[in-house]
Amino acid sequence: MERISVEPRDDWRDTAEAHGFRFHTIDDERYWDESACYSFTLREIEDDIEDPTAEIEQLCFEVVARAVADDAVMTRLGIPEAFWDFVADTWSQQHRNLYGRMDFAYDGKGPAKLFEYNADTPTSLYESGVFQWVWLEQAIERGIIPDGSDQFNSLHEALTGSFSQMGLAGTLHVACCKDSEEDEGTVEYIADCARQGGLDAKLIYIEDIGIDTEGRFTDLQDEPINDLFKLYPWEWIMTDEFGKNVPNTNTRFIEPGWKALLSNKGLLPLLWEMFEGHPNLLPAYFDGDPAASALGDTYVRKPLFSREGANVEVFENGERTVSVEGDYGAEGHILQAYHPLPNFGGNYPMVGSWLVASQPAGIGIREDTSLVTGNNARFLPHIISE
């Protein structure tokens, strides 16, 4: 693995402009950068990062299927009780998951290591599926990366096939809050590939979805939602005035309720507790259990339902070095063995890795200038060298 200095497309913001790619810059920050890209072999790519990913989705679902027979590990993952059966059938009914994101500190010189599932609600999927493979096949053309240079990326193929086997008719509605560019630009990308595998897709905000006298999720033109793709968390569903309505609907969502127990950092300690010592994970244990006092005085301490590293703390020694803020953390902690990601010249860069229909399918990387990967990371293309 290599972090390689490269140049940037004259046009590259008129490109992203022509492609839909709306958010490339964010507050005027770059978002998109191409400035330099990350080269693995393709030996790592596929032994360190794609087979783990496989492997460790199976130890998800057996993690899974404990839970829900388990009202225990429910009330340890802050899943509200009034949520438990519809949680559980929904796993029991196999409603089908649609994709995901496992971010992965790696530096090709070790095990990959599980920071975290982003199971749920995962951003960056429209610049990891999409626009970085148009950026290869222009770099590829313009002599910028070497010919012959490939890319661990076959996302937009997996989500336009997944969409036809899911058995799905009629009407996919596809949603997000208001006044989010990036997230309006992911949903637009998810109707398009739902479009592309044969359904018919409509975008819809969650703000003006409403509910009729039988209790069904209703759109503006007062019809039934089936199907749902939401980008919102689940952890906000089971909490607000929306959600109140969720276990009593008929409509079926992507992602599926079962993966409530899988987007949540509570994930991290039941999986080390499972498979302890497997070489992708690390030590992780539930705030106040006696066992984290194997971490000693260096971890790193997250919320439950920390996005973007908020609330994430790292302590050193017994000193705290790094604290995010946020609004999270009254759901409560996990801790993690401290295992810093690789630095290459003051860039830490993140390796999620995606997976469709539970399938590895690519990897997007999002580099930040700090240890704690936050909101104004951002993301770099990679290639396969060899």
Contents of the next structure:
Amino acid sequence: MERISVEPRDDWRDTAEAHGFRFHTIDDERYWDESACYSFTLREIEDDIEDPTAEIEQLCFEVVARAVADDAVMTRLGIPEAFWDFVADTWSQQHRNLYGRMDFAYDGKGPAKLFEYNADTPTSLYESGVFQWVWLEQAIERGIIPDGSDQFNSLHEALTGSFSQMGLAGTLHVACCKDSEEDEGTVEYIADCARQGGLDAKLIYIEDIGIDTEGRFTDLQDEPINDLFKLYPWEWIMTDEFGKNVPNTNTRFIEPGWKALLSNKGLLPLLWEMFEGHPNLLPAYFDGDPAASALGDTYVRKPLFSREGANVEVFENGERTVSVEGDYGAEGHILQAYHPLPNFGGNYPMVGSWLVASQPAGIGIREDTSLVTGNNARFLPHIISE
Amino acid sequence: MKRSKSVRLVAMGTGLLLVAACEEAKVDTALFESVQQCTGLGFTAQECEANYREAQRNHVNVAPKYTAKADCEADFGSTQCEVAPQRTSSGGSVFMPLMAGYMMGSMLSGGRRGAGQPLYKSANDRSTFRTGDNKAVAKTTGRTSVARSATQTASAKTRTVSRGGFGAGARSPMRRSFGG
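Having seen the form predicted alone, can you show the form predicted in complex with its partner chain?
Complete assembly follows, chain above in first position.
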């Protein structure tokens, strides 16, 4: 694994716009960054990222199977009691999942270490599946990177393919919140994939969803929503006013309710408890668990529901050395062994490993200049070179 | 090869959540705030009253419905909402905006007489008449031409009794994505 400086395409902004990639620059800060790329060997990709991703997904299923049968685990994961049966039912009825992203610290030397699993609302999908791919094609064509370079990126094929196999019929409603160009870009891409998978896709804002007298969710045209892809976290659905209608509605959600158990930092101590010593897992404990003393006084503290690094704290030798602001934490915390991201010339890459229908489907790398990958991270393309 | 053989987008790059606006056929119609306005434009009192009554009947069915008056007023303005005859499944009150005007069907085109349509005005745009399913129709009363779909009575596929029950989680500052 190497970080290689490369020449940006001189027309990349126009290319981005032409491909509907409007959030390449966010709040005047560069987000898409092709001034460098990461280069992997095929062995690194397959042995160190792809295989562990598939394997950890299976371990996650064991965690879900345990959680749905154990109220104590549901409680530790912060799932409101009113949703225990609902979550369990979505699992026992095998509601299909579409996608997820495992975030790994990987330096090409030791095993990739799972930082967390964004199993519910992962973003950076479009730039991973489409724009990174376009970059590779053009970069080869223009001699920016060597002929024969490849990329671990079957995301687009996997997404369009899985939509045709999810047992969906008619209209898929695709929703995100208002006021986020990045999220709009992501759901617009999801809708595009759904259409290519043979579905009719209709976009709606989360805030505009209605409900009818029979407890069915409705769109702005008062059409019932049968299947809803929502780029909106389950923990918010559960506490929203309409949440109480969710367990009894006929509307089917993607991601399904059981993903709330995985997109939860509580997954990490559960994985460690059940599969302690697994090379791709970091020691992790629920905050307050006496066993957490095994971590000593150097560890990372994360809220159960935190996104994009919010409220993450790093303690080294008992001193808090990093603290990210945010509004999470009331739901509880976990402690995880401190495993700094690798340092490539002052840049700290996080490898996001994609799953589509629970199969590994590619990676996307976000790089930050701080050890906690947050809102200012940039997306860098990658290549496989032999 | 570890990558997709091809990547094709069918719709991206066009307007975002705005569904592609096709050019739609227009029909002639007229908008009124009252029966008097209607007769003042030369229609017979009988036509005007019949249309008004029809619009009022449709109003009950097609007006957006809310379970909280405050939510209705947030969308349509204070004192701009009334109690709807419907009840929620648990017996609670249902609210809907007042009819701000009405639109004749397609009678002006000489075709089959369409149903009188109730019109509304939202709180943040008091100058535009809108149908019950929020299609902007016109900014002034009187004769005008509108998209054919706007003259059709909103289909009551189902009845939405409340909106806005999702999204509270997103009302927090400092966030560029609600995913992650």
